[in-house]
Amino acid sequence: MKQKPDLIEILRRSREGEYCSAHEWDVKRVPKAVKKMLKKYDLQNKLDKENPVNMDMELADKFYQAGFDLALELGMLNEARDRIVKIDEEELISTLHLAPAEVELGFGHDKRIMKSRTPSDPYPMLFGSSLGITMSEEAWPYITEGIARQPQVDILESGSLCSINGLEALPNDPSETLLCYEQGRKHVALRRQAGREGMPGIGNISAVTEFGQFCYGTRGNFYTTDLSLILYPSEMKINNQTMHKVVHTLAMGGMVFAGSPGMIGGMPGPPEGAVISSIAAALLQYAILFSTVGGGELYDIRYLSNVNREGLWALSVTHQALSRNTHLCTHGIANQVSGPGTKELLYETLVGVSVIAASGASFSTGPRSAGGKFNDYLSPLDCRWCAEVAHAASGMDLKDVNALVKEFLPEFEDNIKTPNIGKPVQEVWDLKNFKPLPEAEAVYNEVRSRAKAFGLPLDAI
């Protein structure tokens, strides 16, 4: 059997593969191939809005096979050269066989073991906070340390910085490189300051281009026991920036954490098509981007979220498919639209993170509070809640999670298009004393108590 292609071979295929323009890929190749797989496996119109959590494991397995076949048919487009990087079946099987089923992150008392999971697996899904919500220079250190101080949070990502000493950081500009080096050093220092020096991290969320990634693994910056974040374009595309980051991470002896969402309402079309595309991208990134962790993200571009019924169903099917048919350490995100200090954000988290955890994902990050649209709209309290839900929901039966979703969806469902954006962190969290303000804490306690009363085993973790 053929072995997994090495890095040189992937770079060669990125230059010499079949020619295809980005326009043809987006408008013809991807939609046509997805429709073909939907028809081949009779997967059209399988969405069940009345039951946002899929409970049909045979259906999940059919989606996996469709995603596997789509990966072989399409490959990934290198949009920098308009060339397709193809992986054949033997190579993909070898890649999936060699992928790690268990990953050691961080060191010391705060070391975490990420494991491949299956639906309703009692081993807890790890949670990292936060996503790349932009932050002011003044608030960033306090928010980041505040997140690190939450013992429930397993992995520290932090938010994105847009400036350094008042100078706006621009992509492909020396200011981006400088900002990311400074952020990396401070990220390490803040973990130490919070008493969690060995806490795993994710770097570097502020790296728009490859220049901002080059701090990873260098002295005083992100450790190689941290994950190296490498995002690639949807659907199923790479570019030179992506591959520069891969090369650098591997050269440092680090671990690639790759990701890109399948887009409901985008090139793959309906939720069923986005599930197939997300599965295919997840599989290919292990062969082409040498991932250690990642794959399984979805996003509904109609709502700029995925905690609606279509998004939740698609998340459940995707992670059930991947976790039942591979031993990959997969990653999912609940994309919230409500903001800090609101009940809606906490309910969106409760529903979205529970679905991902119970469906077998290994890892999740968040929250994307207020849709990630506003500076400083992120509270460490919301990060704590995300992690609590992730751990508590991990071993729940899918039927119970489906009941939970149906119970709490009405708390925010009608407002997804016009969300309550809440308040900036300064109005919900005491930055310097690292604790929630009373009003925000009361909202958190109310939602937590209601979730616990419904059956989420929060005190069992």
The other form holds:
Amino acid sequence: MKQKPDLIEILRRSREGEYCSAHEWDVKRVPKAVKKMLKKYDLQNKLDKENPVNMDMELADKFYQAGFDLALELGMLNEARDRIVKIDEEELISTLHLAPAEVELGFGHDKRIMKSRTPSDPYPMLFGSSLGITMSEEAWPYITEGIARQPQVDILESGSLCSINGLEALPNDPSETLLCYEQGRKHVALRRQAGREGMPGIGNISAVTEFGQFCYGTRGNFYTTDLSLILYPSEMKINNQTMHKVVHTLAMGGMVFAGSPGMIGGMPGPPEGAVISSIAAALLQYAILFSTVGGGELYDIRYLSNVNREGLWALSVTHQALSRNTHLCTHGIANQVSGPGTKELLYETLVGVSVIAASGASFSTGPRSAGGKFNDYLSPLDCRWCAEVAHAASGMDLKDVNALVKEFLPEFEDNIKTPNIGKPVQEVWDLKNFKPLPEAEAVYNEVRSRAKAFGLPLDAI
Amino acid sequence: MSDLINKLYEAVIEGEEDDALEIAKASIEAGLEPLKVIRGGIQAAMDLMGDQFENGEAFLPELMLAGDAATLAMEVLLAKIKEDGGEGADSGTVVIGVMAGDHHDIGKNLVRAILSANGFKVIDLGIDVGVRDFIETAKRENAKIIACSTLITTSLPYQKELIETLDAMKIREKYQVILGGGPVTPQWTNMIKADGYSNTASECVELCKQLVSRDLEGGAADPIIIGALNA
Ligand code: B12
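Alternate state requested, the form predicted in complex with the partner chain (shown: the form predicted on its own):
Below, the chain from earlier opens the complete complex, with every other chain and molecule after it.
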């Protein structure tokens, strides 16, 4: 029986594999293979818009089989050399067998154990904040410490920086390397300052290229008990940037957190296609990117979100499929579009994060407040809310989550394409005193009460 | 409508590049008026594809394949119009790419598909494109428009560098430089003296059409801004 290929073998295949141009891959190979699998497993038109949370576990298992088959059929494309890295069935089985079912993150009393979960698993889905929302150099330390001070938030990621001491940082330039070393150092210091030295981290969000990632695991910087963030382009593509990050992380003895969203409306087509593409990518990344955790992300390119019905349904099936059929520690993101201080953002979180948690993901990161598009549009209060929902919804029955979604979706559904982007952090959060401003807190309290009254067990944890 | 126009319409929708090219040639041989063929066979097909994309009935690869088929057919039809001494249908060449460092290409792919569907010849340089590559390609292809996409704030300065380099090379006036992607704003577009910005791929068609028709030199006037989402 063949084993999981080693790094040398993966690098060899990424040079010597079958030739395929990126265009051919994008518009022909991927769409054709996805269509073929949807047909083979009779998975076309399974989306049920009236019930955005899938409750048919047999269907979820069929999606898993199709995703597994798709992984074997496609492999991943190395864009740097137009070569396909293929993984065969025995290798993939060995890879999935070897992947950890439980991962220890951080240290001391802030340590967290991330576990492989199943749908409605009472073991809480962990939550990390935030995503790479850009932040000014002035606000970044306060926002980051503010997030670390939320005891509900399990893992600290923080936002993206774009300059260092006033100098614009350019990707692929020494300024990126410098910026990321500095950011990593401060990230560690801020966790200590917040009284959570051993809180697990994710780094480095500002590493657009491999240069920014070289800080990971070095002295005084992101620890190897933190996760090393390595995102790769959809659908199922790697390149030198991503593989440099992988090699560096492994050399440091660290943990790879890989991920890439299956794109609804993109190359894999309909939500059903994006589900099997997301599953295939999740499986393959454990073989090709040496993932420790991650996989299971989705995005709808027509809505620039995934808290719409199609996106929620796809998230639910993907995580049910992965969690019922593997022991991987998978990851889902709810891509909100509304911004800080709005009740829409809180409802988008309630709906999106609940679906991911109850469907069996091991962890989630967020929020993508204001779609992740505006500088300083992220409040630690919204991070706290995400984590509260993540923990509370973990053990919920899928039927109840479906009811919750149907109840709260109307609060924002019509505005997804024209979202209320809210206010910058300075107008909703007292940066220096680490607490919400009254108006934003009142909105939070209102939504929280409604969620609790509906049955989300918010105080049970 | 002529049988050939119907066939071209089908070929574009199916993304059959070779068929689309052959049918376009056949329509010329059959003496059909190229503008009519473009409208009925290509434009109508792409309008349908655009609607289907919005409604979730067609997806990005179909849109891109249809765009490619439309481009090929369009080329021969436009050549015929020129040969006959006509003008007005040639939308021009656009060089598009994602700025250096940045690998986000879904938005760029959408823009590329929709522009080619609307009669522009689009040269796609892909992701992680250096300033020099944009300029060299635009010169070589005789492009009118350079379209720069980026979703990463730290890649924005490369847009500025592109314009400064065109200035330094004294060829700024030859190109309309347009910008798009998450962190790009109208303010930024104004500040770096680019020629246009649009928020979405479909608005980019209008943007390019306006730029081509206003017939001013690159950098000579205030930029055209379409559909900004403001903070
Ligand atoms: C998908 C995604 C990825 C995928 C990309 C997959 C791919 N093949 O493209 C992956 C996982 C690889 C990825 C990686 C990273 N990402 Co990313 N990603 C996204 C996400 C979620 C969606 C982008 C997308 O595809 N949207 C769908 C398309 C259709 O929309 P669009 O590109 O905006 O295009 C539309 C318009 O902008 C316009 N348009 C686009 N181009 C042009 C050009 C012209 C000329 C015109 C007129 C119009 C136009 O038309 C399009 C359609 O209407 C965004 C979040 C967001 N809000 O955008 C983050 C985001 C862009 N990523 C972000 C970050 C930080 C990263 C990483 C640096 C993280 C990391 N440390 O690894 C890496 C960078 C890798 C790299 N070198 O580029 C940040 C950027 C922050 C910033 N402003 O700097 C964002 C905003 C997320 C956030 N804040 O939370 N990412």
